[in-house]
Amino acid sequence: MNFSLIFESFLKILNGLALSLEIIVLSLILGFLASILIVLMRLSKNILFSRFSRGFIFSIRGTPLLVQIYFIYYGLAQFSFIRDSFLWIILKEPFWCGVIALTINTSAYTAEIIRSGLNAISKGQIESATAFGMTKFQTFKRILIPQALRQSIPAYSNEIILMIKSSSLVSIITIMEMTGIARKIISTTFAPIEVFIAAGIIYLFLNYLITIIFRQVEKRYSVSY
């Protein structure tokens, strides 16, 4: 085991940390916003909206993220109408393809997390809100969403951890985040064990921080029974 190589690789891989965090944070924010829309469609009485959201969630959760990344980066480029449209400004960039793939993936999982949180809320609270004259939107905004988010804290923390690990997959589309740099180092050193140990330490530390942060958040905001 070459410990000096592990240390050298660790320092080099850290150069991709900022890009990794940018991809992760952007994807989580956009994915969370999209998940709210998906939940609203999922709970809608409009059968088209409801079926679309069900199909979307089923498709995304039922296929590997790696396939989704390949499809967005390589697959969409096969269509001439995509290349000739304004979408090509975004889809020709590996960075945005990676963000879009991660956003779509996390939005499906987050939507189900929020939906399960909503289902845990007693119907009596909804009836009480209606009795007080609240509209459906007010009930959703002031009562359902705040409680659903508190209910969903443990599950969502796991989703963030999974996203941090999943972000390493965007290296396959030439994005030089941490795993991309690690792969480049391996191509010159032919020492995958040492290099991936260095990368693994960084990912482990990031997930440890998330665990600590959400443990405190959960203590403060989680619903007590």
Second form
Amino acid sequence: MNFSLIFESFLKILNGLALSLEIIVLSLILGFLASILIVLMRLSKNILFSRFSRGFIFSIRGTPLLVQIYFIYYGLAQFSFIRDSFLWIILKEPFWCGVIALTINTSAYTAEIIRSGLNAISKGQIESATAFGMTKFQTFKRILIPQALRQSIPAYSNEIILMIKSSSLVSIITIMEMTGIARKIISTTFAPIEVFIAAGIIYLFLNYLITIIFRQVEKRYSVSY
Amino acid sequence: MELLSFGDTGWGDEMLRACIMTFAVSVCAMSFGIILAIPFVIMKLSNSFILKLIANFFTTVVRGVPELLIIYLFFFGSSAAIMFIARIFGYNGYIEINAFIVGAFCVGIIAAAYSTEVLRGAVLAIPKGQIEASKSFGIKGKRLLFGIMIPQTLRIALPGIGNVWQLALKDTSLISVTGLVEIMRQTHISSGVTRQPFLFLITAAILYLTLTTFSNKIFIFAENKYSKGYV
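What would the structure be for the form predicted together with the partner chain, rather than the form predicted on its own?
Then the entire complex follows, led off by the chain already shown.
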């Protein structure tokens, strides 16, 4: 075991932390917003919307993330009309391809988390809200959303940790975030164990941080129970 | 569409073979993972502080670090380790370990970490009163283990194991980076030759969806079958 090499690669990999975090945070925010839309479509009475949403969730959860990343990065680039359109400004950048793929991926999983949070709310509550004369929007805002979000906190913290791990896959499409840098160091030094320890410490620390933060959040929002 | 036909002109048979490869790696990885999980479950449930620490360290690290890093560790690490041993015996050439074995091993390690948690939860879900009752009936030792504990653990763990299987199935796509010709690798090769990545990625997605959906059906069938009389 070469300790100076561990330290050296630790510092090098740390340079990729900002890019990793950028990708993770960006796709989590965009994915969360998209997931709300997907849940609303899933629950809507319009069959077309709910079918589409169900199909979307099914196909994203049933295929590996790598397929989704390749699909955005290589698959869409095949068509000349996409290469000629304004979309190409975004899709020619590996960074945005990675963010889009991760956003799509997390939106499907988050939609399922929110949906199961909504399902956990008893029907009687919605009925009494209606009996009190609340409109559909008011019921959503005052009764459903606060409870669904609270219900989803533990599952969502798991999803964030999964996203931290998933973000490593964008290194395959040439983005030099933490895992990309780690891979480069391995191929020059042939010291996989040392590099694994260095990168592993950073990833584990990030997960630990999320666990602690969400434990506090959970404690805070379960007070009223 | 003729690109996906079977025979020399199309890629259909290659894709199908790759699909079988993905399935084979997943089955090997999952079997290895469950076998490896058993000692870790025993360690986690033991009273020894050190054994618990080792098992917790294993599951925390493997579940917290990206799968890709674990694959890099074993893919590059295993040939380095073997070459190191070979050098002691006087062989200085380059040795590369079979990509199938490394791949199944890596995904197996990941599956083992998740299965450990599932099985541990299942063992703890058996009511204590049952064990006490069996003991008072004079059922102990092997009969308690094989007659009471293990059948129930398996029944309770079945849905969780199903989830780990889905995870393992999808994680095998990552071992395409080691050069094993499974679905993702074959997709990459075919789309490189034909310049039709869109078509082959859709095919890959359909193959994965077929695998996940079918295995999900089997797990649901098994769950229903073995939870008869409980729900």
